[in-house]
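Here you get one chain, nothing else, as structure tokens; it is the form predicted alone.
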Amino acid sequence: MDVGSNKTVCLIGREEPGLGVRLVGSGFGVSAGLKGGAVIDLEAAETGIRTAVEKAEKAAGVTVQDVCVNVALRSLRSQHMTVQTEFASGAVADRDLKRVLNSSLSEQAQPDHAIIHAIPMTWQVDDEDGIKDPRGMYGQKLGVQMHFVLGGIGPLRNLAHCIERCHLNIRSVTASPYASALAVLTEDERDLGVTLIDLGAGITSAAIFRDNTLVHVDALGVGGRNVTTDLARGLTTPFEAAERIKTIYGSCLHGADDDFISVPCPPIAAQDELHHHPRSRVTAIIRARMEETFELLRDRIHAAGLENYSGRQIVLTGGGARLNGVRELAEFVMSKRVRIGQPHGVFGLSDVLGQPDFAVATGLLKQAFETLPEAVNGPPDLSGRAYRQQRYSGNAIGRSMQWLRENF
């Protein structure tokens, strides 16, 4: 289920053995309640999700319990930790795999920000880094590279507390950009390093993938919505109306005759008179929006480190990747390849749900039947339990009990 801005996205698949991932039913509704990929108003957020649901479940003739849903929020951050420990025994047992991750999620564990997702990136035994799976390995020193995906508790309470209103269990909690990316990357792209954007109605989000693993996550609180604001108060014309004008004239590049199209726009008071603006102002307030949100992401991800590191290429999604010369405009800001991202790898996507608007909800999908390497599994932690796993855990008898714990 992916909880949108926008909309709400319920998907319902099977899996079939040796054929992969059948949709059996979807179902859509409008996210009023939602603002910059956070719940403002829980009624209305919770009318939307029940409504995409029940659609989904008459479509797939089943009843839905457990979700997994995606979060964006602009508080998404990344973070990179180096936790290393000494180990007893001469080859590294799954025990000490456990004891290094519990004690790097300790660690990382904070008052404010929920972990999302732990991914262990790379291990080390003694002076040897750079390995993927240490099992079996001789040495006394265990490391690991950790890469933590953080957002604010506070939205995600309450994003946690809509769901349950709806008498559903989430199942888990999945960033929207990594969502995304298990639904329109390939296998060579997350290989050799590429940058998924995802731009959102409500949040511009991106994710970072190198050696097939996520490395960088960071999310801008501007969308597809800021553009249609930006129409609305440029044009002066209703907001419905700025959408509907997006939609059917908008644009990030200029054309030849635009100075000469006309765009009608409706008046905002009922006693005024319907106005028209060329089409070459209509796309010259889009750029503009859409510009400096790539720029923002150039400069965050240069600021990060990652500008060389993220590779070549870049895949946009969302429903801003439907905008015309977008691509275009994201070549020209980036300075790197793009291209449009569109779902796939799930058999029965209709027209509709192959576009890229589409690409979280079926990667939401996608990973409900597979086994992704983290360090935590099913919905994160929101009661504040692992801060205090971390405050005391310098305690001689909270030492104790733990080596019993993982020896007996």
Ligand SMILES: Nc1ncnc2c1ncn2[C@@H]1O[C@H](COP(=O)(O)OP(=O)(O)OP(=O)(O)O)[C@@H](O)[C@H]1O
Given for the second form:
Amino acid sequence: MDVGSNKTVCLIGREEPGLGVRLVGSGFGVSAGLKGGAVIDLEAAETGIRTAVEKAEKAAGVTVQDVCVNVALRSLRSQHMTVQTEFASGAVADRDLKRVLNSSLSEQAQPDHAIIHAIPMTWQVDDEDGIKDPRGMYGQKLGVQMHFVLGGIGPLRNLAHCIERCHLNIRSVTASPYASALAVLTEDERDLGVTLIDLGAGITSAAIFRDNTLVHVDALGVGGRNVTTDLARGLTTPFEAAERIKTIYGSCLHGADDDFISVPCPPIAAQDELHHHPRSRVTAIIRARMEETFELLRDRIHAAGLENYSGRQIVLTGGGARLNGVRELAEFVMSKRVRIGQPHGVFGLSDVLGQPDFAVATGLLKQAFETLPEAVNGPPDLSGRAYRQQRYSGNAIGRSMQWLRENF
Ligand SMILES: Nc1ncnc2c1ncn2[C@@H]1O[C@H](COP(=O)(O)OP(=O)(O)OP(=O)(O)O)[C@@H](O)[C@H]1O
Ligand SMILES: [Mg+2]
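Return the form predicted together with the named molecule of this protein as a structure block, the form predicted alone having already been given.
First the chain shown before, then all remaining chains and molecules of the complex.
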């Protein structure tokens, strides 16, 4: 289930042996209770979730109990940490990995942020680093470089509360750009280095991959809704009219005859008359906001020291990726190759669901059937207390060890 600022999407899938995941039902609801990815109106958000789930349940003929959900918050951020522990003489064994992972998790504990993802990136044995699988190696010190994706605990609690009020059990929580990446990126892209940017209504978020690992996540509290608000203000027209103008006439690129194309703008007060603006005005407003958004993101990636690490390729998803000229503008601002990401890897996606705004939902559905390479699985601990292994549900560490066994 993708709970967005604009729409909530529920996809129900089934694994078919030898084929993969097949979509068996989908439903949408309008999200009115979210702002910038955070729930601001519990009741309205709940209605959106209920609507989406009920429609999908009806289409699939099943009752939904567990959901894999996304989270897109302004407070999403990455933190890297290297932890080392001494280990008993002899070769590195599973229990040593477990111990160092546990120690990284307890060092990470923060009262105001919850761990959404905890990804072991590389391992070290004594002074040797960059090791993919240290088991069987000899040394005295074992280290791991961890990538934590964190989110503000307050908004996460509200989201969880909202979903639980709909009698749904949260099986996992995934950062939106990570989920989106699972649906649209190729393995080569993830290996060579790629930046996925999800252009949502309230949040613009990014996920950077390198060596097939998620290495960075970032989010800005601006999105398509800000573009529409700018248009509504700049053209003195209601929000709904501005949204329509954006999808019909909107572009990030100036066209040769834009000055001569007249865009009808309904008045804000019903008694006033329809007025007109040249299309060039619409383009200028949209371009200013989109350019600023890409610049902000570019500068933040730069400030995080990831400019060269983030690869030469950018993939855009989210409703904003449908905006005319957005690919060219992103190419211009970020100086990288840009493509629009269409979700794939799930059978039965219709033309509608194959669009970039359904990448997050598709990624979540795919993820429901695979184990992500993480040190903790299951929903994040929202208690705000220091990490204790047993609080993570379903013996998460045990499951991650299984992942270690399967993936090395
Ligand atoms: N054809 C289009 N042209 C321009 N903008 C579009 C188009 N289609 C959708 N959008 C914009 O995309 C945004 C919605 O994107 P999306 O559905 O990805 O948001 P969301 O997932 O609900 O929100 P968020 O991810 O921020 O929580 C809206 O602002 C909408 O105006
Ligand atoms: Mg979204």
